[in-house]
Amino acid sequence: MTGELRIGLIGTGGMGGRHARNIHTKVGGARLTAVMDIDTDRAQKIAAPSGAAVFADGEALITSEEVDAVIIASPDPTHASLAVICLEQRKPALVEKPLATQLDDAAAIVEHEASLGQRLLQVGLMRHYDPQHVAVKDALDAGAVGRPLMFRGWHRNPPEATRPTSAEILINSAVHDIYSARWLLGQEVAEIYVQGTTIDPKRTDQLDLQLVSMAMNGGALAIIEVNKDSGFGYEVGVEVTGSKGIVSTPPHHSPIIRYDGEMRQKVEPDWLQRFAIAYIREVQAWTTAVAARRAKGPSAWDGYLTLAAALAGAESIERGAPVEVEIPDQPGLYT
């Protein structure tokens, strides 16, 4: 592929909005050329810094002969039909997480891509990007603290205004800790228990506050902290306990200030904060492994384990029990 590659981007709420700034000014050798929002004049703004074309319809982005790569941003529902989209029009695809919301269409996602002997999905679990992340991975590859046998990590934000379901909480926002696990740890989700507590009282029937302990195939144990609604900001960190020692991400970005009795630190107020250097490596590594034609990064395989671990941590919640967690071969594509 020669001369940047143009982009097509449906979906321009917050995290597609945040791609379309980065792709536009930090991302070299690729260039925002579509854009499509239900909500139309948002759409319009989000494209006008590029001069992007605006599209009604999302088929009809990722069909045009103006757009190489898709990124598929819209709400969590939409993932799977419009990748599938792309998988028959053979244009490789960012597919925010979820792949999809049901494992039977995440599955037949990856039956197609394997069919076509060819990576054309990447899911946008982008903490594989996260300058504090990759360094744990890295010091767990070279050895540093032996054998992994236990990870922790939490994951605690700020309300929403729209409140999740105990199913989504895990789904929307779980599938990233669950991916974190499995990266770090290089082992697979085996069973998966969920308990929860309600912080909102009003909320009686939904778990704003879980705890997910997985067992995982090679041994290791997980466990994960899920808080919707921290009351003081968005902290995001994973701490691998292994043979010989622990390694863990600091606490934060921001400094620490010691004034009047005090000693504070800011925490980010949101994901896009927090994780916005890996947004940028995202993206740029995406884009260039599309512009060689090697795919790298969270492949669609990852995307369906990730997703069948947060539907059994969902079941789980409903029987009060542990629930195994099914793992198929994997296909031949992703090894």
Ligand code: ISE
Contents of the next structure:
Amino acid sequence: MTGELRIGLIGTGGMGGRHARNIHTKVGGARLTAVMDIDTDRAQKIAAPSGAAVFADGEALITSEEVDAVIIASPDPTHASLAVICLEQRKPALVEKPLATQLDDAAAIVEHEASLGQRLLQVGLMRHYDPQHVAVKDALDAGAVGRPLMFRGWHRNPPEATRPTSAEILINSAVHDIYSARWLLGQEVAEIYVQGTTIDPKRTDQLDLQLVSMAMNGGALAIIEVNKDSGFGYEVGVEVTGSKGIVSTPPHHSPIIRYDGEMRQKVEPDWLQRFAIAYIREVQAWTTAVAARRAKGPSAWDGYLTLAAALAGAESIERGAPVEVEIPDQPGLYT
Ligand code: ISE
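Given the form predicted on its own above, I would also like to look at the protein as it appears in the form predicted together with the named molecule.
Expanding to the full complex; the earlier chain stays at the top.
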């Protein structure tokens, strides 16, 4: 591919808006040429700095000759059908997580992509690009703590205007931590059990704090605390216990201040701040890989497996018991 990669963006909310800003100002070799959102005023504003065309329809954007590659950052339930159009058009796409909200849709996407024999999709499981997570992965790969035995993750969110259901929390939030556990341990989720608690006992389908316990297929264990409303800000970290030691992400990016009899450290308010660098690195890595026609990074297969575990987790809440996660044969494309 010669010249700049021409990117079409579908969805201009918090995440889409951030990707657009990064492409305008921080990512080299790429330019935003098309934008689509049902909120056309917002789309116009996002498109303006690069003079991108504004589309009223996702399919029209994907099929546009002015678009080489697509970012799908629209609401979760729309991801799967838009990803399918990208595959039909053979257009590379960065699909925000979750890849789909229904497992059958995710399976169909994996099957479709595998049948093309070409990786076109990357899924926005962006912990993969966070310098803190990468440092933990590098330490594990270097054998710094021996054989990984257990993953522990914490994922404390700020409150949202609309309270999600327990299943939505698993599908939208916990997929990140499920990905981190698989990636860092190098094992798949074999069984999952989710327990939770709520501040309002009447809202039994809206667990505020979930404790996700997983048995991995290589014998390691994993636990994740997912808090939908921490009450103090946003915090994500991981710790892996190995046979010879423990490696973990440091607490926060900001300085620790000791003053007036107190020791304080600022907590980031949300993921856009906590993962600011990861989002730039993610889109830069994606555009570079697309331009070189060598897709890397979290794949549709990762999207499928993280969703399978999240949905099994939701089922385990219903059943009050652990649920096995079926791991299908991995298509050769993803090995
Ligand atoms: C959000 O959509 C994200 O992707 C954030 O990384 C995650 O921490 C948050 O829980 C999600 O709602």
